[in-house]
Amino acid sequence: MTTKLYCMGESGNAYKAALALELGGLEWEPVYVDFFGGETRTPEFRKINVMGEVPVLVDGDTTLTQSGVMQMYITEKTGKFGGKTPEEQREVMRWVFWDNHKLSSQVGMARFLMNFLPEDKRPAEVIAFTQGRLKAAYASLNDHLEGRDWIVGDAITNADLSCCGYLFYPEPFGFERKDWPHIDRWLSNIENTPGWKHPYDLMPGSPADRA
């Protein structure tokens, strides 16, 4: 049975989940989520996911949420980006976990003030506050990926597919790649990943076709 992700191709969080699935080599199929149209808050997708939040992964008889667990799923299907000792396990989950708390909270809230809110309504003050805190998760990770192809190990991870959720975006959220070279470094390794695509070519959904 093909697994489902219910997504939207501007949702980094779901990105994580989808690239997984698609490095992992799963068979699966992107379910389109209206998010901008308010699809999130209808009962009938509160009866798929409670929460009110995409990404939502079905696969038979199990759905989950939160991509953080979907990447854990994936891996105890295939084996891949789970660490390869107990002590690399640890390891890609505290990076996984300092990602949610540090890094893609704060890129997602950052990134949908600057360019999905109305220029009138943007507000400056919590936009320059996200962007200082930003700026030390970046360099948390751009000093740690320093003489490393990757956040654990010596092959992509969670904690890989995790971190780069947001990172390969267009839009502006405060991050230039040039400004920190061992995270660009660090995404290209990714990019050259056989099998790795842009968020907009992986999953359905994008600022142009709302233009």
Second form
There are 2 protein chains.
Amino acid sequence: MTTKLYCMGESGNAYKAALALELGGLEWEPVYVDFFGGETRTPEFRKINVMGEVPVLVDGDTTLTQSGVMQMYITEKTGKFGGKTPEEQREVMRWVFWDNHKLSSQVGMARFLMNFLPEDKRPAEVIAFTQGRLKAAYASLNDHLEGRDWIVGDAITNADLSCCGYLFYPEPFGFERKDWPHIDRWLSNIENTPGWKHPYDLMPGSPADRA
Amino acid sequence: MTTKLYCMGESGNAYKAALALELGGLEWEPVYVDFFGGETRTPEFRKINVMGEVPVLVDGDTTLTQSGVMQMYITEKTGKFGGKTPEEQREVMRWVFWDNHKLSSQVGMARFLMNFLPEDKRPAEVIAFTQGRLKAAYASLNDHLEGRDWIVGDAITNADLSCCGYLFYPEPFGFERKDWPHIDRWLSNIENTPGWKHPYDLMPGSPADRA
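Return the form predicted in complex with another copy of the chain of this protein as a structure block, the form predicted on its own having already been given.
In what comes next, the whole complex appears, and the chain from above leads the way.
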């Protein structure tokens, strides 16, 4: 049975799972979730996910939420993206957790507040504060990538698929690739991976649809 | 060789690892990090952890950061806290990721801003915004715990050890146990686990030391 990913193009967290499914060579299909129309707040959706979040992955009897768990599951199924040694495996998980804790959680929020809220509802102090914290996160990642093609080892892993989650989006959220040369080069490495697709090409839904 | 945990009592993220080490029955000792004196921003500390964060776990040749990775490592060593079946294992990881993404990352920040910054430097709008998001997170956890003693299955797991990370602290950060009856009961289950200790008893350093 084809794996289903409940998602929308705007979600960088969904993109992390979608990109792992796609580059992992699994058979999968996206199921569009009308997040902006309130679908994740309905009782029906809460039955699938008490956390009320996108993405949700359904593979036969298995239902998963949290992109990090989906990436671990895709690694179990394909043997890909998990790291080659126990040391690499831990290092991959370290960056996946760091991304969830410090990078994607904050980028996703900054981008939402700056682009998807009505202009008069955008909390300026929160946006400035979040961007300050994000600058520290970009610096950690940029420093780590100096002299490296990939975050861990010599191939693409879940660490890369997680940390890049929000960094290909065109909407302004205070991140300019040219300001972070090692991140910029690393993102190009991901874009040049055979089968790579931009989030708006990999999943249904984009701001253009609502324009 | 005794496992070392670089930590301080104020860090709920360090507490997650310390509590797993303690309840897992491993031989370990805390190494105090003078976070409030700026130690994590020194080049020496950055050499241990480019992310500049506490905790850091050192076990012989293995150095780990990110509490979620430490918990996975302690589970590997002890066979404890990881869940009993593949389904439980995924469910445990789901809640650990959710905690890192939605709960501890925000509780830790709210508590820091409200208690450890000078009064005239506390960003009121950021605090109010974060508390609003936290209310949604507490509600998800409280709803899930209705009718359950533990987050996953019938015993304490890393899901519990992660989500409780900041919830025993006495400093005000907008969380009152009595407002969330299922969370309150679950925290009592953790407190009643043989060997349980409060963060300020398990690790060196507390606001009282700096008073």
